[in-house]
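Consider the single chain below, provided in structure tokens and representing the form predicted alone.
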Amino acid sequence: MKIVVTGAKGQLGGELCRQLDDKAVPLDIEELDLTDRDAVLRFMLSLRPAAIVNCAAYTQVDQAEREPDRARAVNAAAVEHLVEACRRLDCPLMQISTDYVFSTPNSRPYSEKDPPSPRGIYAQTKWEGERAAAAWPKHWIVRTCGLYARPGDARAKHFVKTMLRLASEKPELRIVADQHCTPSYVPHVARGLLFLGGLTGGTPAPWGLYHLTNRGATTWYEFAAEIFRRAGLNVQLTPITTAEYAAPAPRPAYSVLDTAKYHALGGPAMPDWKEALAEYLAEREDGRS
């Protein structure tokens, strides 16, 4: 069984290939430009995969404001090309999406039934990608949040690695304290995705939309504080607002996702975000020994 994983050099795509082992057909921009419709169709119709997992995305949130056409080509048009291939092959598509599709303040985690409210080019184009994927009935659209890869993934760029690096470079860090989300450890998310798709031998979940993150909620400021506490680092943290951070693209003030639908299926449990962080740091320490 051949399972195409696009965005294979990214955090999530790389981990999926790791867990799928020889079932995976890893693809990144060097192997296939997903914005090239004809190339996508030629490749997929020749390979005839059993499933396609699309982890490829334009994820530079601020840069997307300056490159809307490029962001839309990768996050939306490329999904349309994959859908066309899936129709011809009668092949399921798993489309990875984001918590950024939500932007309105909320008093509870967002469920799959809540209407998206994307702000900014990145969020809007990811929402367009969701709608493109949903046009093919045999789909799983999976939203996740705040991904950070294994310590051994040298190419990965994420918040935890950045905080640990900055701790040795700066005596004080200013971290946004008014954005609520759920940082999620990539190995846990990948395991859940494989379960949803039945890609390691189980029964696939019903087609549709799912939320998949670690459990609980925090802010980036609280997350940074927990990173340093568990790592035994003494770092002076100063909370700031999103307005003070002044990024070019808007960020959700609250984008915690409700994962009850996923957990009701009986798949691998998603640990609390603090437990996930502890697992990451333990693996990091093991790698040093």
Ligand SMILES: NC(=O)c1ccc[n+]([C@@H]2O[C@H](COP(=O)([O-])OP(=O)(O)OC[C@H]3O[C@@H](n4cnc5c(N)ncnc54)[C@H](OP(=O)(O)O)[C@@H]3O)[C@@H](O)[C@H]2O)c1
Contents of the next structure:
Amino acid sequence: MKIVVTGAKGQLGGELCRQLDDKAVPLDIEELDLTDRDAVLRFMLSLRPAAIVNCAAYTQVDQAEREPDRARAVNAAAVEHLVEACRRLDCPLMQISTDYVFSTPNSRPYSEKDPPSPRGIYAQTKWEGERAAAAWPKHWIVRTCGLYARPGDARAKHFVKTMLRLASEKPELRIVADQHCTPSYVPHVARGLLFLGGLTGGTPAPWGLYHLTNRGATTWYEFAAEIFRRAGLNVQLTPITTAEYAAPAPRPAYSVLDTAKYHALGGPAMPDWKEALAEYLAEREDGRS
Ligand SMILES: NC(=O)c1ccc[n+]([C@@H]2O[C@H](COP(=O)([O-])OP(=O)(O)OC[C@H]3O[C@@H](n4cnc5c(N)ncnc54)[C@H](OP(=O)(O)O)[C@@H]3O)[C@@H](O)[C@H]2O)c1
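Would you mind generating the form predicted in complex with the ligand now that we have the form predicted alone?
Entire complex below, previous chain first.
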């Protein structure tokens, strides 16, 4: 069984390939540029995969504001190309999406039934990608949030790694304290995705939309505080607002996702975000010793 994993040099794609082992056909832009429709069709029709998991994306949220055409080509048009290939092959597509499709403040975690309200180019193009994927009935669209890869993933850029680096560079850090989300550890998310697709055995989940993150909710400020507390680092942290941080692209003030639909299927339990962080830090320590 050949399972194509796109974005295979990225955080999530890389981990999926590790977990799928020799079932994975890892692809990144060097092997196949997904924005090239003809190349996508040629490649997929000759390979005839059993499933495609699309982890490729234009993920630079702020830069997307300056490169909307490129972001749209990767996050939306490329999904249309994959759908075209899937139709011809009768092949299931798993499309990875984001909590950023939500933007309005909410008093409870968002369920799959809540209507999206994307703000900013990255969010809008990811939402367009969801709609493109949904045009092919044999799809799983899975939204996740705040990904951080294993410490051994040298190429990955994420919040935990950035905080640990900044701790040794700066005596004081100013961190946004008014954005609520669920940081999610990539190995846990990858395991859940494989369960949903029945990609390592078991029955695949019904086609449709799923939310998949670690459990619980926090802010970037609290998350940073927990990273430093658990890592035994003494860093002076100052909470700031999103407005003070003044990033070019908008960020959701609240984008916690309700994972009840995933958990009702009996898949591997997603640990609480603090347990997930502890696992990351333990693995980092092991890697050093
Ligand atoms: N990171 C997060 O916190 C987060 C949160 C929620 C949802 N998500 C979603 O989760 C998925 C995986 O995210 P991630 O953090 O693993 O992303 P990532 O590390 O940025 O990996 C994405 C990969 O896709 C590749 N890519 C870009 N354009 C391509 C193209 N035209 N053709 C083929 N490959 C291309 C990138 O290559 P280059 O590096 O060379 O561009 C990169 O290797 C994405 O759908 C993302 O939107 C991520």
